[in-house]
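One chain comes next, on its own, written out as structure tokens in the form predicted alone.
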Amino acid sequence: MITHEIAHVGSVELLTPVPDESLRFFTRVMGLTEVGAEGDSVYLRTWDDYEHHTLKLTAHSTSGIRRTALRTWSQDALERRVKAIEEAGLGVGWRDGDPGVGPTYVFRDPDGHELELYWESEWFDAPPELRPALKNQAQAYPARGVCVRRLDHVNFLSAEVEPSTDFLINVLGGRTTEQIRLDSGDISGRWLHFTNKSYDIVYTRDWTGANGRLHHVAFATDTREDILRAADIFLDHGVFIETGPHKHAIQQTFFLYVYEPGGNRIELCNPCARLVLAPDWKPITWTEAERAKGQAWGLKTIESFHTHGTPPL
């Protein structure tokens, strides 16, 4: 079994056809801090992610996710995983990393999503105006908008869930915490983690049969009350609330889903207290009938949750 080779999801690159509007959303409404720009991209960070940036926002003709970055536990771990990816035939190759990131190895999962691995990372050194009072915090609390604390997870849409999740399990060392099995026997959703967080990467079936699309990117808040306040903030700023605040049955996550101006679905979540500490954890499997009941408190899952993805078809 592969263990402790991937440390965490480091950052994501989101594409947007309306870069100015998306930038205002992530800075003024979500509360991220801009830390640099390069070409058509702006680099942003949440206040408690320790690395240079959390989000790379790139102007593009359409929406979607270009790449998801995973940091390894060490240089040796990086080299071992690169070898395994190349043996699986899904490698793209080495590239210079983004600002704050060393050499990066790019690859694709079986569904076509682009990911990258890296080890070398520049820890964020806050300038005086962003310096926190507590030395064990990356930057001062910005007190602006929602003020999300950190990047939590990425949910990919996939024409078939099992090939990509099997790849992450067998090649990267991901482990399944929960999954959905349809009456046909097919897996339509699978939640994977690399450490003690209950999930880091999710794959759910794209019912359109398309490849390489995004379902959502999720940011964690300190408390569930932060998500309730966020709903008011989104209302004041004219942000479209798709569903929530509510509680998922799967992973017991308190959630709120919105669309940022470029069309990408963004989740606010509060999964922080739920950790998977058991080394012999057995995946929880939900049936089709159980999922048909809706969310934890009986709210039916809205139709757009199964149909909206980016880029749009």
Contents of the next structure:
There are 4 protein chains.
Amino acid sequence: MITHEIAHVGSVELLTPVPDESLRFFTRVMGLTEVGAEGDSVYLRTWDDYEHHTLKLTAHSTSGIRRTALRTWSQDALERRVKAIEEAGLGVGWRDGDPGVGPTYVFRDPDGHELELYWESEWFDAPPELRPALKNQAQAYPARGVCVRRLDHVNFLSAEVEPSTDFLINVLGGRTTEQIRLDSGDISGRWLHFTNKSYDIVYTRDWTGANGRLHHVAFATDTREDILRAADIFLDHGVFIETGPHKHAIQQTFFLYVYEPGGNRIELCNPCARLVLAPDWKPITWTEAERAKGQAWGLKTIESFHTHGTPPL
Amino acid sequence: MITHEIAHVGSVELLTPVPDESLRFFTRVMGLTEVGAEGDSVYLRTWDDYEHHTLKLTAHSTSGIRRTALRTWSQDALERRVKAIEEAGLGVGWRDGDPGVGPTYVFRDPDGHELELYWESEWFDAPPELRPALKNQAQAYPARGVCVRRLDHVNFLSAEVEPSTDFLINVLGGRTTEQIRLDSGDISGRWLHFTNKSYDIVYTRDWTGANGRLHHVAFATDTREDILRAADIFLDHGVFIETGPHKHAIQQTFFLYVYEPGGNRIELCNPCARLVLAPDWKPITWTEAERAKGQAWGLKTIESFHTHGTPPL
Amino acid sequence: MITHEIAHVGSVELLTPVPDESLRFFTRVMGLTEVGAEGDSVYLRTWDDYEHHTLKLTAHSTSGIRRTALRTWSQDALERRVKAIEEAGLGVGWRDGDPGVGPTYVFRDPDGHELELYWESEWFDAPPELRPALKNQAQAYPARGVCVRRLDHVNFLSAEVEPSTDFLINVLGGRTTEQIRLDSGDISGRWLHFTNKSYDIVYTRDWTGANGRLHHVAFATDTREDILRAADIFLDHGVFIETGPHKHAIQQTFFLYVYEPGGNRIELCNPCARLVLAPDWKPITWTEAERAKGQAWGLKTIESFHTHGTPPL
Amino acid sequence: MITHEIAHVGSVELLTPVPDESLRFFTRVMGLTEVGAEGDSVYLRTWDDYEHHTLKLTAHSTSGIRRTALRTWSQDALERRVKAIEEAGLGVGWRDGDPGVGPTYVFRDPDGHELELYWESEWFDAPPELRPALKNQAQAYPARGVCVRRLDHVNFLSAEVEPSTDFLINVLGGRTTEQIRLDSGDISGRWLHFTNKSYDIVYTRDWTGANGRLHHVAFATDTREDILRAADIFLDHGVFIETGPHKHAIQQTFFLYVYEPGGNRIELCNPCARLVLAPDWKPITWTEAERAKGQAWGLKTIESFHTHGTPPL
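Moving from the form predicted alone, what structure would you give for the form predicted together with a further copy of the same chain?
Below, the chain from earlier opens the complete complex, with every other chain and molecule after it.
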């Protein structure tokens, strides 16, 4: 069993047809910091990210996620994983990395989502105006908008969940912490982790049968209070709140879902102090009947959760 | 016994020798909103204030508090209180009110602090860019810096506590909720309220024997988490944190004290859900021995609490 | 205009057909403390109540609220209000008060809900095992279950809202802070306050046309985090969660609604630092269209909110 | 470089000269659950521990920590680490594990603290009365006292910090996240982690020169609010609060330190969402001058922090 080859999710590239509005959302409302721009893309960072950037926001004809970057544990791990991906026939090839990132290997999961692996990463060196008071912090707390702390996870939509998650398990060393098994026996959602966080990458079924779409990208806040406060901020800024705040039964995450102006679903999440430390964690499998009960405290799962993905079809 | 003549503390005028730095502190760090300027003064408001402004910040040769405004319960109450003040020989006279405020009667407490009473008050009508999403809120949540909700209380320093508090009790209808009695029998601190808040105006002894000085002005936050978050914001902005966050034994307020750039001590406070609803509240009297135990959870009362007041001597 | 005659809501008497289960709910799950029993009733208190008890829980053939007690501001206020009630023809008469309560005048609102007024009240003197560490607190924090701080408000159902609320306004000095006006012009909900809390007594329309029923009784928690924590406690104890946690648009209260085992709806509420301090508060009137938007952050108002009341019909 | 051989800290054995009082502290005040007793020991668990127990509390002539258990990542990892320990000459030998734990290898760090490694671990199967509502949780939330979520870390005192930490680094694969370097060049404190938590085992200098002592054992809470609430609970239960709540500059942990009745220092800690995900984390080294500034928000490091350890000398 492959373990500890992937260190964590590094960054994501989101596409938006309304780049100015999306940029305003991520900087003014979410509280990310702009650290550069290149072509049609702007690079943004959360205040607790040790790397150059957390989000690459790219102007495009439509919405969706272009690429998800995973940092490997080491140069050796990078080489081993590239070899395994190539053997699986899903490699795309080496690319120059984005700013702050070294040689990058691009590949696709069986559903077609684009991912990349990299090892070399330049640590963020805060300029004077972003310098934090405490030297064990990447940059000063922005104190503007929601102020999310870090990228937490990516939730892909996939026509079929098992091929893509099996690929991440077998080739990258992902491990299942929780999943949904339909009465038919099919897995309709699977939560994978590489870290002690209880999930880093999630796949849920795309009921339209489309490939390569995004369900949501999630950012972690320091506290649940930050999420309650965020709901007020979203309300005042006219950001569409899809559902929440509430607590998921699956993974017990406290959540809030909104759509950024470009249409991509964004989650704010907070797991309290929950971590998966067990090396022999036994995956939790939820049945359809259990899922029908809704979220932890009884909120029904919102219908659009099963229909809205980006790009729209 | 006079009751319910004063509705609440309305606003305060603070003096600062470094107006630009103080203004930056109140807007960028504390999250108040500027609503006007006149002469050497800038008018600022907290987001939950229904009136025109909460704070009048005035450039001056030194720091301190110039005037504390109390809104009466009615026009009749205003007239009754002015009469009583005049009978007490402490009236200064009628003045035109500041922006948003009607006819204003200025007076002094026995220690010399300047106060004013007014009844007419223009409700704040938020311009489009400050309009809140919910119509039962005065303005949109600024989502910038600490974002204090409202002015909570003023704590005056007084050479002697009893004359000034007796004046507020007898002439304005203040009521004592808690106080400190020294072994000598002297009252060295007294907490008065006009509302269901457990205090609105506080007098503590000025050990220098000076008159008319300020101990601190306090702003309420929505949550204790807001105060913890504020401590990080103060740290990153280089604001001097004097003491806290911690919980006062007296009044059980969760607190954090800082000095604004002009030198005035500012408190962030949160009482959780504490209210004094009892019409026959029995004042709590703390002894010197009890005070020696420090704050609620054991933090020793910081020495500068007994020495720092504004203006400096 | 009558003002400040009523100090606050004192206590409520709830009826339950399953007294053991209800008692267990209020003590083990909600964290109230039992302070006595008499006949079919048990007396319970929240830890921040200065009076003898907060809740009288009475075994009965069905659920519902029997009596709501309001403490007057003074003996004179009590006598004045009794006179006014008698003039309105809604008095029932003087009764011996419950434990800790002096002479009590019972009356009914136009919809038939039983209320009482009293002035004399014995302050709670905590026995050694309940003695708090801080002398400005009524009893030690129970640290068991939810640990609600105090009774917050009562929400009556009423066949017609206006007659009952007009009665409380005209005879008791209640003041409207917010209300719902239907397109028909009818008021279908009205929030009244006697204190600086933004509401103490609420009337909402009973669409069944029945009289004297209860929508819910609400207890305040210190923090919103207490409510999130409570939701987990309710979940583990099998308590039915009807809706929440979420934030009301009306009054902006953070809420969670459950049914106690006897069927009565219980709210946990937290207003953050919101207070109504303005003596000339302008009532907020919500339209049907505004109400159709649901709660503050978009949660649809749950259907049972319009149908479930106690006793059941 | 050895990595990922140790999965996490599993449990600790604490010694107490007043076992009944200590047991009462851990169950009633801290909210742990008793799951068994054997000889002079009682086994206790936090509600989020997937293993049999979190704490073994043993009656003894004095206080202190007897043994700290680390779970390996696998059986192979266990065998590799035992071999390395034996090569380092610090092994004690194989023992039968405590209840729920398989074959256990006991050893000592260079300072003499007793540790154990184990792989086999029986997952906790909650009896009906402790069964949680959500199946991805080990047991129901106790809703009694502080309700700590899990064991977070152990902080040993050591006559010299470097030999012991070098041993854990070289033989067990610990990694340094932060440390204190005195002007003399000596390391006086070092924070090691095996997980994505930013520390799991800490060594700080024992200025008395004694060996094998304990500075503190820390338990994590879900929120900072839980720690504020805990401070009130400690106050009402007469538990000695040494310092806090406040935020450490090192590791930025929100903390509260108390002494359990047996004298052992216990920390409540909450890191918000802080995790160390970087595989190439660059250890943060604090200087004496930086340490002199005190904790994050300015609280001076309490003197007893440098003198109190268990057992007392």
